[in-house]
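First, one chain by itself in structure tokens, the form predicted on its own.
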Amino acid sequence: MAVPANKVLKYQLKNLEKLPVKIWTDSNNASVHVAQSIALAIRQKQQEGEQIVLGLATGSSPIRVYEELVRMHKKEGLSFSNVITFNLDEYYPMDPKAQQSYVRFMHEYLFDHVDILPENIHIPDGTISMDEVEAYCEAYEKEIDLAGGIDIQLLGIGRTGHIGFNEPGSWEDSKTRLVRLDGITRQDAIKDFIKAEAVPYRAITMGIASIMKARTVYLMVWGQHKAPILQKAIEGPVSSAIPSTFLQKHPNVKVVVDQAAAGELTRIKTPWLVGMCNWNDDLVSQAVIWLSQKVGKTILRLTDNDYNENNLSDLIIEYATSYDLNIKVHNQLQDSITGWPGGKPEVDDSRRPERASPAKKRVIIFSPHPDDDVISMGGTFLRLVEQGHEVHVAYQTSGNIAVHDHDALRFIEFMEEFGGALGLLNEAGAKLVKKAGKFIHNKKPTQMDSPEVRHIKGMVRRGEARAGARFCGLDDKHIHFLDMPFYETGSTRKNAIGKKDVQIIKDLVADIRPHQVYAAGDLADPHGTHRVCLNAIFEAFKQLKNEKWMEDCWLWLYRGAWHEWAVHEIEMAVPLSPMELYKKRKAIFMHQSQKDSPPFPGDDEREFWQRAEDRNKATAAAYRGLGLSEYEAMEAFRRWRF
């Protein structure tokens, strides 16, 4: 008797994925699901007259969970009166009032908005003296045990594979203790501390054994930048080199991920290695490109044997011969290449990525930060202007937190000397400049900028953005600074997207009525700003979808300084000559405050222009390796259909 295909697939997945994984379309829906599960457990304990113990995490992963729990408390009467909490970790040393403290984080996102009893909140103390740490950690473990143990533990995962602050090398029986932070973890923390030297070297964390005692564990993973380490945690062997793999030994772990984070899992990246596939055009392209790169042949040189020997025999059956299949995918890639990103006038556009008509289009390039436009699509930007389209660039946020103090001070001193010498500053202006200068001179390492300093830093970014856009050929009336409110918190922690944010986007799009819109589809930036900016554009498009002119408005997504589209995802590839690549570099150089060493470099030590050029050259090399024409570089785009 034959075994049903779905049972075979489940068996193969279970052998491959050592933890149960549920993939959601986006992190918002996944977070709401986790929050609802926690709320259900809280209410069940309340009905039984019992307390529930929650192990809580910090960082970006659980924020939306906490927001949904707060919403349920305020709107649905969810009470936290029977909830006891223990947080995973805290930096050491750390003032609980500091912007970066996890005490402050938890109160801002959860505790200050619900009815939890203060005595039921437990967060590791980053202020105790070094000689007290060992006894304190032992007492923290005992408090967890006295509370009855943790019922639900929330976890994120670091790029080193850490859970809590259990870095590579952590042992399986480790308990709450003081640890030294890995260099990668400290680098990732720069986004919160502004300066590398301000990031603590140590932290107090619950141990692997502490986490493993929890009855239920939710591991939440969002974003493409977490995909490689998630794959190792789920599919790799248990190893202290990747502490999250110890969760494979836990009896009740629920791994909740978004599609971006799942990108490196075998069932997503190469599902034909897991079992039968439901072949569509996108998956066919993905498989053929993978095979070409794996065996080191151009697409048109692939044979039936190549397909049969690499688990793709089913694909040959669908298309009769490898020849027909190779031609199909090769032509699809060839058709994605265009030197006319705005469409080539008066030609057959049936196989081109963009429409021929209208010949001159209205275009909006949305840039989350004041330099994403030239970093991510500077060559296409220049090409659109040169080909006569009406191009507008819209800088969605001020980018004011990403300016070094020394850069701001140079401008402050210039204004003082220039304005003072010529008497150009009025009393209010002179006072603002003097106040900003004094603040920077006395600023503490982790202190948040004053409103005056943020204003001046925003002016620095505006000036650079104008210079870059002008270099690309725009005049000032086509340069728009939106200053979306969600960004203006003064810290790396941003507000949630609001109605005003969406309305700003909506008003600009409705005013220009573009035929093309370009937006950042790169969701791996350190602060999540790109994601919020993109969501605001999506929401604006949805609200405008019934407008007649929106039928002719196409949205193209580019990637930023961290990742590029995979070749099978690219729908428009714009080739760049060596001279065009050089001009793009010059446009990026206009952003002097981000040159050499920007405040938030992410996990890549290269300068932004180097990242951009290497990425664009790599895309061209990938096309060349597949058997397409050879170019110096390529910028890549994918269309969003709404």
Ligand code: F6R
Second form
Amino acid sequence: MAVPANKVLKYQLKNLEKLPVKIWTDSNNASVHVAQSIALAIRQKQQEGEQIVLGLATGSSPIRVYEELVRMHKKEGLSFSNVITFNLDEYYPMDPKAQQSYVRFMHEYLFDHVDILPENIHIPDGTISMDEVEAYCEAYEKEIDLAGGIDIQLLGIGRTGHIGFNEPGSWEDSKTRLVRLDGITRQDAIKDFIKAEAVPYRAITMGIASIMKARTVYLMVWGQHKAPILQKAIEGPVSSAIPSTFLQKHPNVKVVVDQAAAGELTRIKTPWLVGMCNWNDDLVSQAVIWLSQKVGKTILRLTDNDYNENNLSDLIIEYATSYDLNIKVHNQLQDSITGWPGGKPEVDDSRRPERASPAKKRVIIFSPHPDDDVISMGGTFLRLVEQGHEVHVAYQTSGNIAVHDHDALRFIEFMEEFGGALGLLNEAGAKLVKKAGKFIHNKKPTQMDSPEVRHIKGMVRRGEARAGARFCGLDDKHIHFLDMPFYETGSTRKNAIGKKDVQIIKDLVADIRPHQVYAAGDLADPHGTHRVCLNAIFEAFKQLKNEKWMEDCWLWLYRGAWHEWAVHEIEMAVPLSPMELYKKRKAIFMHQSQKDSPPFPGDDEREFWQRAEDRNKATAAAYRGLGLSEYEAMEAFRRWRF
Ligand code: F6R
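Which structure goes with the form predicted together with this ligand, now that we have seen the form predicted on its own?
To see the whole picture, the full complex is given below, headed by that same chain.
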């Protein structure tokens, strides 16, 4: 569903947002909408007996669009026989058969499943020799022109603001050419190449001018990690420092975003700065917290003048004086703080985040990877157990791709020596271990792991997860490994969520009948695994919603390792003492394979325990700055209401 733009704002937005942006509730709906528009254009051209030229992108942004187009081909007879495609870019050098090649990507996600003619597919060739590249690029450009130019161009945006691989500094009249990749782009690509050294330094990309010639452009942007760059691309001045801003000069760009990516747009972050607002309780808290942070005063010290001078006079008109408003928001924040995440027994709970009864609750903590439980809510986990609740932890995926080869090898050698010396390994076991060791010794830099190695890497993480959960006070009966199948591809490209994934979650929830479920509500996870894990939980809840016991089941969302809830979004803040924070750190330390430098660090150099502590301390500091009690650290949750 598209999020309706406030009518009054719409007019004022024109000056601020220099590209038309449509915000969708989620990327799935938005992608289906884009796919439908493309399908409509393809069919129209078919009726006219003409061909259509599509400019295509790779990366995570267009995947759902391609999946939907494939579905329409299979189920609704959408033909691609009149479609000509030109892809934006390809790494250089790149073997088209390599796991990371854009040729392979396009075939896996689209071309192999539709009736496009092979001769109509064009993807820059990453095997061309250096002395032929220039002529090759010129020819690519000419081919686009010869095909009649691009009718519809799909784009994603990189964190550098690139479109295609036009990195900062790209000039406006640039054409298809060989380029150097920005350091941030290379960092983001590590997830596909496994090792930083394996990420190419160069790429062939269509230029800004080539993109600008397209008749219609769709720019798709999903996820909170893209929010800051989207804001610059939409509201910032045109500049080669952010190449996507050149799109502001294009007459027909449609920017399609999900709510998470829209988070930094002024109309979402501080709508009162754009124009009149439809005030509700959530927006009022957001504005008061923003004001307090902006003027550097606690909430209770804000004056009418502060409101009037910062575009918030509307609120004073509505509430007559800042006094009532300040108290209302201050108390609301105060009420979100609790040392009793499972509810405090036998007290008035009307202003508490959780119910007092039942005093002892059944709780499931879902952890997408085997360490998210302790990283994101280790302190709350410890408290729930200490306060006598029946706590279960469920590790949704094996997390096997995030184990270094050298760590797996240590375990393989241990098994070999231990089993071999004592004759404990049977023939099959000894064979498996040997095979896995041999594989690792001969493994090429970007090669996918064999099933045996994946299995061993999964075991490494299981052991660590068990140690972490035991440290938090659980026995083995309360530790569940779900190994959701969507994750088991051996690469960072995951399968779509399937029936089996949902069934596994459903079975566990139906078996335990929890009063509380904790899940990762992290939409900024660069690999998308958290997002899929959450969707599986949502789907399971939907399917179970008619069960009587579900009425008592509350879902609390924590954020993963990347971001935290904004203060106005927090509905339960669990304070941690210095000792509790230290204990949480120790629980995170149990995940030894993820220490120092896990294979997929994303864009943050800090270790997980450091990120977790910084984040929890920042939440406590934010509460303190707003005028609430001073705590060492805080874990934050938001309740999901269906
Ligand atoms: C891909 C491309 C890039 C990506 C951009 C966003 O062909 O040209 O510009 O669109 O890096 O990547 P994702 O979608 O993976 O976030």
